[in-house]
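Just the one chain here, laid out as structure tokens, in the form predicted alone.
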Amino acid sequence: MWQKREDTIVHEAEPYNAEPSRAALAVAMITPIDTFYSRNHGSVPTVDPDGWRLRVDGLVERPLQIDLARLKAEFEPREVVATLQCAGARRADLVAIRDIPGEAPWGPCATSTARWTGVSLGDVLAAAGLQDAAEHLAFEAPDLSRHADAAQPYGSSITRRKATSPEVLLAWGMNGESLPAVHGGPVRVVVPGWIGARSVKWVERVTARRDPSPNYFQQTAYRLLPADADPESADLHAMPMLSSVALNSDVLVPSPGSTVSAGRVDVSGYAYAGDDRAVVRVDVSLDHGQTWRQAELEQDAGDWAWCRWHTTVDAEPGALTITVRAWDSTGAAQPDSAAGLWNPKGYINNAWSHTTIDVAAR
């Protein structure tokens, strides 16, 4: 479906929610389009590129209505290599601790990296004359979601400071191709360093506001609740809205449950630090965190992309658990326990990852 690989892990067919296998995600620094994860809250809409228009309104001096040809002609094109990560990535580890009803058990591969082509959202906002009173930029899309309290099109918002940063794009291209419909074509927002939910697909309207978007997916969904909260009765407006991606990492090769031969085993994976933080170190442990060795970091893909890492370990016959943690440029490290991060929506699991494999005697 949607021209994805046959080994894609489909969590839900409608709306389409799927992630690649670990082996597929490990293939390249830039994730191929047929491998890139897909997170949707409603059916993928059909939007005619020739009929697409973007409205820019609200607290602006010069409201705009722009078609795709004008967007490409009047603004300087930009290219940004950026990783997107679902806020529910690695939720499966939280589900293993305690059930999270109604939420897809995303694994570590709800994380992918692409080369995005478009124009700076900040440039478009400058052309519209963003007013001083505008503190948030709200995005609206046509995909109807029935997961909201009352069915409504998807929407979200980001702060003015982030929206006017040069890395935030109105993107029409992905890995040198026109943006596919399943990934938000003809035009989507790309907000590097923030949870994927803020990179709104099929964007049709940008509204400058004093406050965050009133849309369900900004005001109600994507809030971090304490472990003892009831999502049905909690005062969600008192809970923090999710924005920057938390420091995270995982093993891609070998896959959990796989069998390898004793001796030297190659281990590789990714690490990612959201917003403008960088991954500076990745540690690997073979004794559940008692001792650590540093992995080698691969070539940097840019300020807004994940870090790939690899190492080689000596594996003896039997079960072997590989534990990974990352450190970022602020000196922060991943927390050790997923149990301590459990929350009723299963968001932001960035605990140490553990991958157990079988090692066979030669």
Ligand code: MTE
Given for the second form:
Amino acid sequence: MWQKREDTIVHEAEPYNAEPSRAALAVAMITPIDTFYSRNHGSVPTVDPDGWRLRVDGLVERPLQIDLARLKAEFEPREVVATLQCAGARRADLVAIRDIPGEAPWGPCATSTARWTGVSLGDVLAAAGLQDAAEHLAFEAPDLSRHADAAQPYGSSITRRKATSPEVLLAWGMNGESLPAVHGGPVRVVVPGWIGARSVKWVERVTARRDPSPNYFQQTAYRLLPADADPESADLHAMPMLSSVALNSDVLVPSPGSTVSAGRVDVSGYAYAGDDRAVVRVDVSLDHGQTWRQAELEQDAGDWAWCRWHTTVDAEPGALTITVRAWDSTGAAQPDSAAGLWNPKGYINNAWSHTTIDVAAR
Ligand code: MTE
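Show the other one: the form predicted together with this ligand, since we just had the form predicted alone.
Up next: the whole complex, starting with the chain shown before.
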């Protein structure tokens, strides 16, 4: 479906929600399109590239209506390698602690990296002339979500400061190809370093506002609730709207439950820190976090991409648990306990990951 690999893990066929296997995600720094995860709150709309228009309005001096040809011709093209991560990535480990009804048990692979081509949103906003009062940029898309309360098309917003940073794109290309429909073609927003929910697909309107978007996916979903809050009755306005991605990491190879032969075992995975932070170290433990060794980092894809890490361990026959944690450039490390992070919507599980495998005698 949607030209994804056969080993893709499909959480839901309609709306389409799927992530690659760990082994598939491990293959490359830039995730191939057939491997990239996809998260949809409604049906994938068919948007004719020739009929597509972007409206830019609200608190701007010169409202714009731009077609794709004009977007490509009038603004400087940019390419950014950026990782997208869903706020629900690694929710499965939270669900294992306490059930989270109505939310898919995403694993660590709701995280992927692409080379995005487009123009800077900031350049388009400069052409429209943002008024001083504009503090937020709201994005609207045509896909209707029946999961929203009330049912509505998808929308979201980001702050003016982020929206005018050069890495934020209106993108029409992914890994050198036209942006596929399931990833938001013909044009989507790409907000590197922020939760995937803000990278609005099939974007057709950008509105400069004083306040964040009134859309359900900004106002109600994607807020962080304390463990004891009831999402139905909590005072959501007191709960933070999620924006930049938390420091995170996981093992991709070997996958949990797999069997390897005793001796030298290659272990690898990814680590990612959102926005203006960088991964500076990844630690691997074979004794549940009592002692650690440092993995080698591969970080050549630029400031907005994940880093890949690998190490080799000496494995003795029996069960082996590989624990991983990353550190970022602020000196912060991932928290140790997923139980301490449990929240009613299952967002932002960035606890140490534990991968248990069987080691067979040679
Ligand atoms: N944009 C629209 N229009 N509709 C959506 O359902 N899902 C968001 C975001 N943009 C969504 C959207 C979420 S939650 C994520 S994690 C990313 O798109 C996923 O992008 P992908 O499907 O290209 O991986």
